[in-house]
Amino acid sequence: MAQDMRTVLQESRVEQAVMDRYAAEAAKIVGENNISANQADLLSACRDYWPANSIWMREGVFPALPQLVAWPKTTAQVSKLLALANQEKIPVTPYGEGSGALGGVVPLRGGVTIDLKLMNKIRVLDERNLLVTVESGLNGALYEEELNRAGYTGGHFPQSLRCSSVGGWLACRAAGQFSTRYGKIEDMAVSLEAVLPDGTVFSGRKVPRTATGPRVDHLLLGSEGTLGIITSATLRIWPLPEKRHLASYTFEKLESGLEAIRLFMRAGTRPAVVRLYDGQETGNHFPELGDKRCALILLIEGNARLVDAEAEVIDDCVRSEGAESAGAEHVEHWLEKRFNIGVASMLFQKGAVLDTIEVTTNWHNAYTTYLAMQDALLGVEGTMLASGHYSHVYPEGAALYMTVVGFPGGDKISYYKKLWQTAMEACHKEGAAFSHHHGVGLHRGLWMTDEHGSGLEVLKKIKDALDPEGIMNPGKLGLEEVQLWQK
């Protein structure tokens, strides 16, 4: 039975005649086949990738569980199903495809996980302006390929494409391969529909911008299923590209390429991708380039006069710097690779510790927090490797995203916390933030103290308002404090 099964963060559950009551409401509502507490569903409804689940689950130990799992079709059963679970005080886990890397749909207090996958329609593409309506659950290939079918791109490719959803980038403020041009998700969202704790749904306007007081709907952007469930959106579309350029160059320093996408930002360009690597991982993505100098690949795409200008611009800006030109066919091989993780999933089986963290910087502090950062990861004893790159840029500064890989002698879980315990301090210390796109779930609630100081208490007195019985995903944000998992 699930419930024998050994966990380690699981704080509480409901009581199981509680939980009978609102299994058979919810099966009035959603009907007997959409929901389940089969031991395989709600294993399946448990965990995301955050690797301390990987750690665990390698071991046969499991980090919470669900009690139910209930799968909506519409905004209405979603609504009615949070209603019930309000008026029974029984936690709700709203999961979207389980591709985040925090543990943000970790079920700390049992209760019931609301599966969003049946939500999985686009409901209105309005050519005219270039939006599009979509449900939450529509798996984000999925969304790529039906836009593109119309002629249309969303724009917005995160590593997890192929195993995230629409809903699950707006949770957690995403951002996708190409937000140079593009922009991170909270950029293209124009409306959202939501569902609140007590059931209560409302949507925002869809129109390009207002000035009629807080949007209300934008509120949900990155509250991670803490506020209340997002059921669908509308996001801005583009029509696919004319032209793409592609182009890579070489530095002998990993700061004269920082210097160099700093100029052709100030100067207005907005290549789709730019990604700046370090000596070690230019060496590991682009072996013929050795390890030896930092590798810069561009892609830049749109109107083809607007793709030429934007490449001048550029190739003069990185030359001002001493780039070496590296032709475009490493931006090809980044391309086709881009999605495969079959070399962490190759490390974990031979039980390595590896996790990637992305932060935010300034122009000022991007390189210092590359330095302080792999220092305080490299000190950490098991550690192997901690390279860097910088892979979203922006008129004001970049994200960093440093990759680590261990072989920790002892307790895989404590140099796990030890790991981003120094990363954090080091990041702290340089005045980065936090996080870029992976947002916080349950792990990197630790620190959101620290990333928001007193703001953190305007975001608790949001969610005591919005959730009064505190039912919307318990434990994440670091809006609460949970017991089992501290620094």
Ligand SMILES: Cc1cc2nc3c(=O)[nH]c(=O)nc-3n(C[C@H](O)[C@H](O)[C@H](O)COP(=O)(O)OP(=O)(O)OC[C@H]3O[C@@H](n4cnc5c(N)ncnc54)[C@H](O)[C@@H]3O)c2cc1C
Second form
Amino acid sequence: MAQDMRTVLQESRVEQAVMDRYAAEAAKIVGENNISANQADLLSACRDYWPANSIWMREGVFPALPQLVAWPKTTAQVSKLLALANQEKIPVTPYGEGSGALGGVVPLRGGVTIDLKLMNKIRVLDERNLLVTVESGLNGALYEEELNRAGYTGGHFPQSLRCSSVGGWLACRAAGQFSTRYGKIEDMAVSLEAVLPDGTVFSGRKVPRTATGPRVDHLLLGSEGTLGIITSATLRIWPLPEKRHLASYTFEKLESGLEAIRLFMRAGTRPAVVRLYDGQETGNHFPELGDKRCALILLIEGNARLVDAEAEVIDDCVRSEGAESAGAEHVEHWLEKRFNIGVASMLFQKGAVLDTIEVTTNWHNAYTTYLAMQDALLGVEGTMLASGHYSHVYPEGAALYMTVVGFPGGDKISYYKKLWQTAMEACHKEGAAFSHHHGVGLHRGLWMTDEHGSGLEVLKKIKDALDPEGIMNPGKLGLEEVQLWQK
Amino acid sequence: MAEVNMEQLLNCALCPNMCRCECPALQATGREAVAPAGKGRLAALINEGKLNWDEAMLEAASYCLACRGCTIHCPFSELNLCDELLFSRMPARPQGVTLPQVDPYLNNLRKYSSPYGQKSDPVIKTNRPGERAGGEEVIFFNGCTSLANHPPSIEAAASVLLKAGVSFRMTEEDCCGYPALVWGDRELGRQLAEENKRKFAESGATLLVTNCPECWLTFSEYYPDLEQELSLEIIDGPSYFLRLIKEGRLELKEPDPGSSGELGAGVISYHDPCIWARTAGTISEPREILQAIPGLELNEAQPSGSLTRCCGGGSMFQLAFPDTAAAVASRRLKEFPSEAALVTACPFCREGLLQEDRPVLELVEILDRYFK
Ligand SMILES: Cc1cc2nc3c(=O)[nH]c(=O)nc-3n(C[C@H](O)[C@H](O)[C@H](O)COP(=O)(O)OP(=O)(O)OC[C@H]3O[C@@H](n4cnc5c(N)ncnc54)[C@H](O)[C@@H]3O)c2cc1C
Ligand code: SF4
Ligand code: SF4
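Please give the corresponding structure for the form predicted in complex with the named molecule, as opposed to the form predicted alone shown earlier.
Let's see the whole complex now, leading with the same chain.
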């Protein structure tokens, strides 16, 4: 028997008779065992790792529930499921592994959640062309493991590697910790295969570059399930690196560290990992370094001779900015601990609110954005800590990753909203971009007009053209206002 | 039975599933509800009274193969999710919520002390009259699954023990009680534990050797929880056999002509049963035995050792959820070198891996073939 669930964001639900009809047809498409409307499955597929969900979980409430979950195994099945949903005007929420940080999988209007996890095969490993065609539901760690077995790496290591899917990466324009060498996921994506709401299946050419008009398959990159479902992708791969060089340095000031990075990126080096921490995070992650200096962690890998040359150039650049060498052991420590986020569970359990907010800066505002966002976050009553590091760098700028922890006295959701409001305002004022890799989901939709300007209208027109019935992940990406989640 | 540790369970419920890549239940089904933190969340909410048990919730919370794959990456060293789920499930049955498909097995357990039903007692055949006189030092516990599904492994074990001159007894076994605990019948589990404890005590034996990892786990971890702690030493089969070899009680012999037939060119791969590898820490012992045998070449699965993956047999899955058990096994089978014959040391693993044409042997069968 269904239990009474309190939902806080449910805007509407599809009439049950329509859903029953859809479920009966869906069962014919994917098989009886690959659909479910039982409470355990609905409650579990309704959320991701958006901190608001953790706050609500402690209160025993849910954001919004789907009415059916379906697990297709093939692109053809996805196509049929979508075409049918389109016909019946049933909202569809694609679901990868639910590690999204902004509520992207919350089914505000019920309908069907299409979970891609059974689409989990590597279809082709093309060693000659250094390409792999992989289905979108494959888990990140299992993807990398399978490539490693064949002597390759996918080069993509988000902190959520073990709990996110290839499709989720593409849908959110994810970034891995080794992005400076290998690129963000959109740099690795040569072509996508996707299904539009009307069931049309299309894919791009698996060639390095084209000049035959805009790449329509690339439209799906970062679309977060609002335009269609990514069913597979052809991604770049690399032979496992011959050599790895680890180095760490400390700077008296964060600005000097930033300048050092700017210099070695300008010189053309591309270390895989570049992370520069403020004093507070240096103290937290590397206690032996104390919290008075700022740590820079570097990992260079690839062809042995190239690695040696890069290490030398980088060493020159960082020393010119007054860096002190701190050895390889801090990088080893980071490598060992980089997927450990146990502290988040413990803090939420103790009543804290924790979140991370990543934005993109250019060099001219990289430091001032940090100062402004830190000020803003610390200015919200209840905040205990607001610290930052730069996690991904480019010749033209860097991603800034802020972490905030607060123990709000009153309503946690109000506090949480205030944090974001003030942080996003500070980011906007400094001219930084609102997100580097977590994406928009439900929550960041609030700021998409500020981010895109008139571009948002263009995006809405594209959405209307591809999804005229508006079934795909409604309420996400700031494409429409969500009444229950306002500033 | 131990209480649910809510702090640890909540740590899991609030975790973004950092171990989901290692969870065979999730990987085989794709269901969020059976992802480690998915199960943890449902169990936590039920324990807190925010959700109630229903059959679907119980099924999700039972979708754990007890492989402890989730501990590999877990940041919480004190968290043992499969136990938290097992303890959490206990109140469901008293509330009238059960998994109907396991009822026949539980009935068998009540009636025959084996989930498989009436035991054909191969022990009588293998354990020669001389060894039944009482006063033996060692109890060799085969487990219901070997008794029901693969008596040759019992015969092999008895033969090896006789060769080594061990004073042993194979009791007329009652189930260790594990299935009852897994399926939430704590009282039945306790009764079986009590009965076993009594028999072991009466035997006067000082050492309990378990061939089945799940029996080992139950004797060593759950009996104390049920206040039935055993007073004799408990040891896993592979470690015990290695001990016998090191003591010089078993020696290599020329295999009987034709006896290595199914091993083909002699390339074998050892499948680490999860409990032996991750809980007992028995990883090098079976390999030492296998590597000592001339003509056998050990070729490892990827992954293996403490990173091994479940064969689908854990937690009585082959009985409760046979389709998922088979799906888990077929994923694991892809991780072995294609040309290798498989050797394992668990009756469930043997059963699970027997999906393809390739031979699957138990370690005791290899021992019987190559040692005198
Ligand atoms: C601990 C932790 C660390 C993280 N670290 C990083 C990091 O280092 N770098 C980073 O970039 N992100 C990081 N994230 C965020 C998150 O992991 C990424 O956004 C990831 O790409 C989401 O993948 P997923 O499979 O979990 O997607 P989900 O959460 O399931 O979905 C995310 C969005 O994509 C849509 N979607 C999913 N699959 C498809 C598909 N096949 N087709 C169309 N739409 C789809 C969903 O509808 C949803 O809108 C982290 C998250 C956590 C919890
Ligand atoms: S078992 Fe550990 S790693 Fe896995 S979900 Fe639970 S807390 Fe996270
Ligand atoms: S013990 Fe195994 S099956 Fe159970 S939750 Fe952990 S990984 Fe999954």
